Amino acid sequence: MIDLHFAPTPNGWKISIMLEECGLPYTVVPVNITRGDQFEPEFRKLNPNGRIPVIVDSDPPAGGRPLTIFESGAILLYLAEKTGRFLPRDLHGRYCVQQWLMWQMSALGPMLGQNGHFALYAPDKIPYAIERYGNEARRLYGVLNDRLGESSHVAGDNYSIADIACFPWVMTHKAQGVTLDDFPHVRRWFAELRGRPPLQKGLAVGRRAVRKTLDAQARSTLFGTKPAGGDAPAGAFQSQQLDH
């Protein structure tokens, strides 16, 4: 059984995507980031940068005590390795999946957050910030759209842990000012993926969780610099709402 310590997020929606596409039992284990339980000595036990998801796999496949794994990319990695399923074995198609989730880890979604952020959550409109982040958004859309004219998904013929990485950032375009009649290509995709009923059982974790607005106190957790129970850097809700 794995325990899923999960927000309803784009990060947290990939595990549970990912472990609703491979059939695997699990718990979900709600972290209320609004709230600040992210912070918690606890949860921090488990993940010391204090974010969600973290995965608790109590059957390994080597065995042994349980095994801990945090940051999003990783725990797909892990699943993928640990089900056969959504990473090709062989060495140009492993690495070509591989590289495109790093490019969503470490571009798509980080800009995509810094974009959220400045244009819809930030107390002060900057407009260099949001004129910065919203054309770097753009640009990666077009990124993502030109590869997705090469193929049929993002990394290559078959669907793959990068689609599941991509997809629920993806389904972020329309707060992010992002149509995707100018990403024609993306529009196919999202629309072929979104009419898969494991990843829609996915995303239906947690979505009666998402707030639509935030009081006071839910701010002064996401945005402060001493949320409840730990420190943590200033704009923690782009890291964990419209995380990376």
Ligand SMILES: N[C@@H](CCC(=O)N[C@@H](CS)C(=O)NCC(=O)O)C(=O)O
Second form
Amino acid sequence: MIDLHFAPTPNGWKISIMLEECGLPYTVVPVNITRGDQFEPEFRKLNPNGRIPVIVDSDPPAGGRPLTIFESGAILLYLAEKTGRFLPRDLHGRYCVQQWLMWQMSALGPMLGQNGHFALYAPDKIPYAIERYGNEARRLYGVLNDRLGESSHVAGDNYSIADIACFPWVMTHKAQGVTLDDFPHVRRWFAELRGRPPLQKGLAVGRRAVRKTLDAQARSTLFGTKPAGGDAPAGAFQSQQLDH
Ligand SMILES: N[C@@H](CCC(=O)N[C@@H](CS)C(=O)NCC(=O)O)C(=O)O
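Would you mind generating the form predicted together with the ligand now that we have the form predicted on its own?
Then the entire complex follows, led off by the chain already shown.
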């Protein structure tokens, strides 16, 4: 059995989608990141970086003691290896998936995260930061769009963990100030993927816990800021802005 330490965010949904796609049994262990559960000593034994998602597999393929993994990209690779799904075996196919997975982990995710932060949450609206991350977000959507203009999926002709990694972040496009009208290949891919029942089931995990606003306490927990007051839209966490 796999325990999934989870909050309803794009990085959390990558793993619930993958578990559903693979048909693996799992238990969701909720981590309330707006309350600060991720900083508790028990959680930091699982991930010293204090972030979800984390899995603990009590039945790893090689047997032996339970295996704990943090970082969503590492978890996706592990689950792909464990099940033989969504990661090609041939050299070229395998590294194509891995390079796009690394692109998502190092570029698309972090840059969209910063874009959302400075556009939606930051107590001061800093034009330089908003412009810098907005430009970078649009540039990355352009890279993805070009790629999806030449292949049906992110890493070639087949659905893979590279698609699973990108999808929940692209779901936040409205909150990111991005319209898919400008990226028609991304729009085509996005519409195709969201029709997959296991993906929808993975996205349903934790949906009731999605917050519509981040209050001052939650912002202080997540960003270490003392906002001027009032509630900020939860942006990427906000259900109606998650277009799927
Ligand atoms: N690179 C990490 C990023 C994980 C991450 O940033 N998780 C966020 C939720 S999407 C989190 O736990 N945030 C809690 C916090 O910022 O304190 C991964 O892909 O697993």
